[in-house]
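To begin, one chain is listed below as structure tokens, in the form predicted on its own.
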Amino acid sequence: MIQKDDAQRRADQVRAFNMELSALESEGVLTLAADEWDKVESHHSTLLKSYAQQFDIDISGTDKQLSWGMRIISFLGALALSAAVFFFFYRFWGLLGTTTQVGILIAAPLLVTLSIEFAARREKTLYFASLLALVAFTCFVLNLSVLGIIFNITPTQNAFIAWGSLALILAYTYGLRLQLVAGMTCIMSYLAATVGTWSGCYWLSFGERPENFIVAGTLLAVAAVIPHRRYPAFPGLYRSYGLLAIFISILILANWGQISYLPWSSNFIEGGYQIAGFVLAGAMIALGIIRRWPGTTNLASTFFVLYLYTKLFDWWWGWLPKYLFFLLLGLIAIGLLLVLKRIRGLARGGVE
């Protein structure tokens, strides 16, 4: 069964095909007969019309531009409404009785969650559903936090499981990528805090040990192998988000080895993580090219350059003249471009 992402890809292919066919005709390479052109145009028109009615996809460049604007507005609107909920609690909460407080805390996320279903049934693009989903998530976070304060419940990292579960349920029910990111953030925080407690740290201090996030990021990246037939874009988000956590953690540890769990000298730890960063980034670049994962390739390339520039700063900044330092950085950038250009040429089957 075709999904919205598949329909959008087909619509993009149709638009690219029509543009290329027009270019071929103008160059005198290929000219379709009038009846053939009418047949193709009629088929594409019917196909795009059915996709637009079924999925409300973007069938033109203008539609795509407007969709990006609507996504941005939806996200900003969700942030504004979430802030309104937070400041409502802050401003009026002390004036309400305990019974009223508990009633509001229970009712708010339930009502907003019901409104998500109402919006999703009436709008296929899910802009309003995405906006309301973020508000529902905010209400639920405030719900558990404030209920814990009211009833003097000892906070634990288990709250991340509850918050992440709601976010993932909304993400998989409606195909909302922002909610998937929120859910992954909560799950990663839970995993990092749990790993931290195993080493004897208080769970709120899990952010002080970047290696906690290496474990959590690895688990998220591995989760990308789970097939997602309904939402084919989700595995790429798992992989990219998990790798992002790993790369950032390695970048921190490669410069501040003293915050590592490892019982060795800071210089040895930093050197080890620097090597690990280069090896991992290089491996992910190669894997992304082989598996045709552009997001993975771009992310790994970015951090490979960050690791390289950080190391060059450690080596040369203190004793090279500034103009020479930046000149060398520029020359290294040119060298990297030439290497990547050659790799691209080899991937195409020829050398550029």
Given for the second form:
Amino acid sequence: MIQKDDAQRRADQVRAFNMELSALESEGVLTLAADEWDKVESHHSTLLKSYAQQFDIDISGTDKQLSWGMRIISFLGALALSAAVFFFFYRFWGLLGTTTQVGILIAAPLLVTLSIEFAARREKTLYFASLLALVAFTCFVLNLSVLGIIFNITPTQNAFIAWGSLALILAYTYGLRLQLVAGMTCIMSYLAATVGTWSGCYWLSFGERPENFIVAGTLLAVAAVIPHRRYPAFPGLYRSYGLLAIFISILILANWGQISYLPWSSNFIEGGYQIAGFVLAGAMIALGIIRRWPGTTNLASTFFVLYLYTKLFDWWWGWLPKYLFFLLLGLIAIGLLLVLKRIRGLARGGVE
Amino acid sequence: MKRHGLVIALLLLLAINAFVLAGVALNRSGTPEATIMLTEREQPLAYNYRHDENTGVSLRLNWNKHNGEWDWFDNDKLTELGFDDNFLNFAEHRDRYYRALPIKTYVVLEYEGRAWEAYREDQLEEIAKLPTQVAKGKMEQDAADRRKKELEVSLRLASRLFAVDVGADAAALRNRYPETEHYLITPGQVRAVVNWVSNKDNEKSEPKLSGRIDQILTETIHVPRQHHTILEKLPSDERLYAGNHYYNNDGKKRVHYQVRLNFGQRYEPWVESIEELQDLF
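Instead of the form predicted on its own shown above, give the structure for the form predicted together with its partner chain, please.
Full assembly next; the chain just shown is listed first.
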């Protein structure tokens, strides 16, 4: 069964095909006969009309630009509405009795979640549904946070799994990537806090040990291998988000070894994580190229360079003149560009 | 699928809320684990009271940290809590000593008991020594007058709630401290700290392990709307503040109310009542 992403990809192919065909005609390489051209155009026109009706996809370049603008506006609008919900409640809750407070806190996420379905049925691009989903998530965060304040409940990490569960349910119900990111953030926090408690520490201190996030990030990245026929973009998000958590944790530990769980000297730990960082980033670059995961390749390349620059900073910043330090960084960047260009040329079979 | 997802989301919201409220009901079921009357000294208004953007009202469980050290929270107590003192063997890794992670435990807070009496005696002893110090030229008279005023205000307004024990088993702690009107047992976060103490004999510093109570986990206690009346009338220049033992005041600070505080089966508190006090001091 065709999904929206498939339809959008096909529409992009059609547009690219038409542009290439025009270029070939103007270069005198290929000219379709009139009846063939009519057949193709008629087929494409019918196809794109049905996709537009079914999925509300972008058919032209103008559509695409406007869609990006609408996505950004939807996101900013969702943030603003979420902030409004928070501040509105805090402004007036002290004037209400406990029963009314609890009633509002429980009703708000329920009603907003229902409104997501209403919006999704009326508007296929799901911009409004995405906006309302973020507001529903915010209402649920407010719901549990304020219940904890009202009844003086001892804080636990279990709220993260509740929030993450709602976000993931909404993400998979409506195909919302922003909700998926919100869900992954909550699940990662829960996993990191729970891993932290295994060492006996109180969960609130999970941020004091970055290795908690390496474990959580690994679990998220591994979740990408689960097939997602309905939402093919989701595995890439799992992979990138999980790797981001791992790379950031390694960056921190490579420079601040004393906050590691490992019972060795800080210098040894930092050295170990520096090597691990380079090896992992290199491996992910290679894997991203082989499996054609541009997000993975770009993320791993960024962190490879970050690790390299922090290492060069450690070695040279203290004693090199600053102009020389930055000159060397620039020359290394040029060197890396030349190496990558050569690799790209080899990958193309020597064509440049 | 969409309809199923929506139903699952709605059921999740209802189920989680039901679970949370069931926990609240469990905490407040039966006879409270402890009921205690505290005054504004131990339960001042929490910071940001009536801040424009937040009309919620909370009280702060203001326990007296005195000088922040507890003799009873020693190596043996830390070992009892499960802290591994083997890291002291990493003699070369001084920077790691200060990174030991905190744990959750239960803290025993004593109200108007021996710890308060000891604190009172310390303050009175210092007051008694001030004239001698002035006579010996170790202190100026006006400095001594200021210090005396500080100490007298502390005796009048400081919190009488002191931490006297910690433990992983709340029930065992309650067996050890059965008086529920004078001992609170509440969840807290504690950590091991290392201080380097110089050994006068060989002038070499040695690590001394001790415990520190980072925070009481339910320190901020929400006040329901029906108890706001007395708190709304409080003049801001007469209010007491958490953690402040001396008030550079003109005598306006006083204790305005007392709070009946209950602690439930999960050792989570709630405000039962707030009564006005008339010119107690």
